[in-house]
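Starting off, we have a lone chain in the form predicted alone, written out as structure tokens.
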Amino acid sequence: MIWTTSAPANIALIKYMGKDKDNIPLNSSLSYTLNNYRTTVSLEIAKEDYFVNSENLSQFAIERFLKHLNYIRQLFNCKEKFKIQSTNNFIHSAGIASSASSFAALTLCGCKAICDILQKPLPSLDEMSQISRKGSGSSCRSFFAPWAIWTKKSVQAINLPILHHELITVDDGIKPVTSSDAHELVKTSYLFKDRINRAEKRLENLIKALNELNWQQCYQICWEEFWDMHALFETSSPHFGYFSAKTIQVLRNIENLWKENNDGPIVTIDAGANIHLFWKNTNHGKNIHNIIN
């Protein structure tokens, strides 16, 4: 028998950066679920665990995946082994939250397969999100849509306006520093001391601005937030960065769009070079060419 599930990526507008044991976040985060960017995982009973590496993942990534499957298996006291296959409909390891969608999909599929085998009830979405968090912190947000808020104590959906997401891919290569390593390195930055307070205040202000449909305020808060996170990277020891020359060019173009029209997209960038845009409506096609070029 083959079990197959899929799960979406998510992108944080207020970032989770820095964590304690078991991927507990040092600050709260707010994310938008990217339902068009998904990972599909299939499990099939086998004599031994083995991974079909169709995505050219690193050995480290594969071992991390297998470790999480084993964690799920131990939770249910299950002895079965599996052939595992995972595929994305988007590029991985490039700052588009492939880790979040992958571990959410693996958790969903693992729980479904093992519960079917053992004839046990499937855990709730909340329970599975917490199981998934052990493998990838941000994956717990992929269980809720369209918005999720994640604190030290819980993760849950939050009712905020629906936005229209668009991705500008400026670099489809594998990023030079993994998100897991970045979480540790940022703690060496002199800017990290007050990071939690800055993020929590922006979270409060962004939720207020979204509810009030104060679009310019939303743009400003999210702009400051992603630059704050990337400033941590650039001031860590050793320092590192993700932006390419094309990233900076596109950001300058977005700034000019706002200056000319007093309107434009909300912008955010994760631990990578690629740029996420959020629009308040779908009438933005005329602006895209000017932003990219």
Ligand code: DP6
Given for the second form:
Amino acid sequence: MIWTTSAPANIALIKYMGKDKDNIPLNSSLSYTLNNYRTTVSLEIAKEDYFVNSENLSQFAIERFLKHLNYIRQLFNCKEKFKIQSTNNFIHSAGIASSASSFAALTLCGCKAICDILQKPLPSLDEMSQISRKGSGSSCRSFFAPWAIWTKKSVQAINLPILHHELITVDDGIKPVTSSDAHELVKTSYLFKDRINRAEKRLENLIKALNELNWQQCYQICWEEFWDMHALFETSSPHFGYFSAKTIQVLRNIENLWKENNDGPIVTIDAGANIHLFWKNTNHGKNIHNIIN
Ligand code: DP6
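Give me the form predicted together with the named molecule now, not the form predicted alone.
Below: every chain and molecule of the assembly, starting with the one above.
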């Protein structure tokens, strides 16, 4: 018997950066679920757990994945072992939150397979998102769409306007520092002291601006937020960074677009070099050419 499930990635506009034990976030975050960027996980009963590495994942990433499956198995007191297959329809480890979609998909598939085997009811979405959070924090937001808000206490959907996402890939290389390591390293930055307050304030302001459709304000808040996170990276000890020259060039082009038109996309960048744009509507074809070139 084979079980197959897919789950979407998500991109945070207010970032989860800095965490406690079990991936409890130090600050709240707000994300948009990327329905077209998905991981599909299949599980098949086998003699031993083994991972079919079709995505060329690191040994460390594979072990994290196996550890999470083991955690789910223990939760249900299940004895079965599995052959695990996982495929993304987008590049992994390049700042497109592949750990979010892969851990969400593994959690969904693991719960489904084990509950079928043991003939138990499937846990609620809420329970599965909390199980997933233990594997990778940001994955708990992938259970809710289109928007998810994640606080220290809970994760849930939040009703905010639909946006149109576009990804500008400037670099598809592997990240120099994993997000999990970044969560620890940022605590060494002198900018970290007030980070929680800054993120919480921005969250409040962004929700207000989105509700009021104050687009320029949304752009400004999201711009400050991703630079805040990247400034933490660049002032950590040791410091590290993800931007390439092309990232900066695209950011300058976006600034120019805003200056010329008093309008443009919301921008955010995760722990990677690639740039996520959000548009108010789909009618922006002529602008994208100016941004990339
Ligand atoms: C920069 O969820 O990858 O993408 O909980 O250690 O697995 P772990 O970290 P992870 O962190 C994601 C950080 C981020 C910002 C975000 O998604 O909010």
